[in-house]
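As structure tokens, one chain now follows by itself in the form predicted on its own.
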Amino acid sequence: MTDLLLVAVVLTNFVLLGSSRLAACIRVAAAQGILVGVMPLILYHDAVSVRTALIAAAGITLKGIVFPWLFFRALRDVDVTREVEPFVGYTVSILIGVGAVAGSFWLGSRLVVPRPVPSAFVIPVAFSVIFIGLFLIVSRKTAISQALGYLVMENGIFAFGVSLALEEPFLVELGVLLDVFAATFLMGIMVFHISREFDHIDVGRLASLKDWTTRRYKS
């Protein structure tokens, strides 16, 4: 179960490197976000506790629905429906996500980890989706695709910490899925307020608002 899990959510990752409908990313984040929510569960199956349970209902119910409706909400205002002309092609972020996980695995056969984890590729999935969601914010246009990125990486950071650290106090992981709430909340209002103002959502064109801006200081 463990391992499946663990294949199921780096399948994700190769989803939103190759697909432009912006709908079709969220939907798989949130599919993403009930994984690595479930995580606690299936990797300390043995002992389940109170503070595991609510740890990935808390996992699940935010990555999952709420984040997710965030952005569908956002994705309606903004009337847009794909990712137009990323920084970096489809297939070659393909390609780099594979070397990702490539990487994630060489990475993780060389980490000294405190203590024993309940599967070998916890922790080299973990750092894939984290350097995945790192690489989904620089290579893509549209602040909602900047955005998903942003979570993905959360959902990487997630997983590690579930896998290593659930032994710490509980206020720990709620702080941290507070402040990405937060934090997609906020990002979901500046999307809505950038397409209002500039009918578009495309970060490269602020370029062009930096040379308009120099020209006329220069005049």
Given for the second form:
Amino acid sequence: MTDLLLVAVVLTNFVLLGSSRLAACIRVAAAQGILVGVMPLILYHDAVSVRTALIAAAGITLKGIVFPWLFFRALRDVDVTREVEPFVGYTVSILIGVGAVAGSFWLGSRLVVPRPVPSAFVIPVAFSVIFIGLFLIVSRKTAISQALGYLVMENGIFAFGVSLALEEPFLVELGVLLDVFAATFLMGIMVFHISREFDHIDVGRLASLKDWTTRRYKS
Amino acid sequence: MIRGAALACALLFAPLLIGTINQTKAFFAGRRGPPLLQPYFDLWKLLRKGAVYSRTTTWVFRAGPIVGLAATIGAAALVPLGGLPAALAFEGDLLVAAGLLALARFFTVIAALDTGSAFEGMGASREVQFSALAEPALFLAFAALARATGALSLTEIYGRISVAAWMQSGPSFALVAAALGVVFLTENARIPVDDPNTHLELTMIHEVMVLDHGGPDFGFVQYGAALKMWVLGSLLVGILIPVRSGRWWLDGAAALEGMFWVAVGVGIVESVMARLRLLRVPQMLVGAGALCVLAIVLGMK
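Here we have the form predicted on its own; I need the corresponding form predicted in complex with the partner chain.
First the chain shown before, then all remaining chains and molecules of the complex.
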């Protein structure tokens, strides 16, 4: 059961890497958030306490419902449906994703864990989600996709924390989730303002300093 | 005696797969469709026709269908049908089977190029491009299976995929089956990679390579295509139907029913999906390869 969950998480990674439709990417990231949120319940299925259930519920609600809602609202304001061609093409992205999974499995085998983990795969899969989230931030051109990459990275950090450090103080976990919530909310507002000012959210073009005053002098 | 059963099933029932696919598509379209045994009638008709050979072609053109069919029959002799063992089995025969399929494809491609027509050249180029991506996926799938079952011969590998093996490495087998499904659709030129019914330049890949063959040559090409579909289908069925009771008639019946459902599945996929944009097919194949890598990594506990 744990293995199936982890395989599903890695598959959502690959779908995120290969998909160009922004709405589909947001839904897949939401599905990944729900899978990661369910992870505390499945990893510790023999010792489910109120705390575990609360963390799982908070994770599922925030990652599965609130964050996608914020993203769809930003998407509607900006009126962009498809990703512009990213810096790294989709096929190469999938190959790099495979490399990231292989690298994180190697990394996970080298890591010395202080206490036994429920499954040998959780840490490598968490690492792979973090790496792929980071790769999404770096390689995508649309600002919304970059914000989505940040969200995916946070999914990976949550998964890593759940597998190793479930006994960490509740406040720390809530603090992390609140931080991500605020960041997503602010990113939505920023993307809207970028789009309104520049008429696009292609970050490759944001570096050009030309604006309407310069254009007026071209005859 | 049992060793020949898998090969005999392949040789006898391969055109029935095509008939089943066509019947499924007709059912979805609300038509009556051609009879189930129509491919056999077509083969019989083609074998009795004469052939016309263009003056621009050489012996390569005549050799293409013959070598293709011979290589495919060789591959069919190596691939087991679920629990039924293959006619030939030795260590490393998975490489030989993949190599024989590649030989068949190579001769089809050079026979297409031998005609000197740009149309066939375009089909050959597309076919080779897609198989350059599908072959690694096939080999990675074989590697994942060999790793999961600990054997190096196709008969041994498929003999060990029982229900107990599924309990132990279920996710690996499921990922390999998904990847082999994609490879199956690509190598047999079905939707979403190629439309077997179309004759428009935009969408032809396999059809266009064999456009100039006629008579018995075309019969060999059709039969070879059906046999290739049976070979790749039995690779898929062997994973999906883990019935290994030891009784040959039970395993054989389960595998044949699995092949039937594979054909129905292909017919359903062809009826509900459109062909993918040609740009998307490499991504799909790389995705299949990624699934196999994931299956290998999962097996390395």
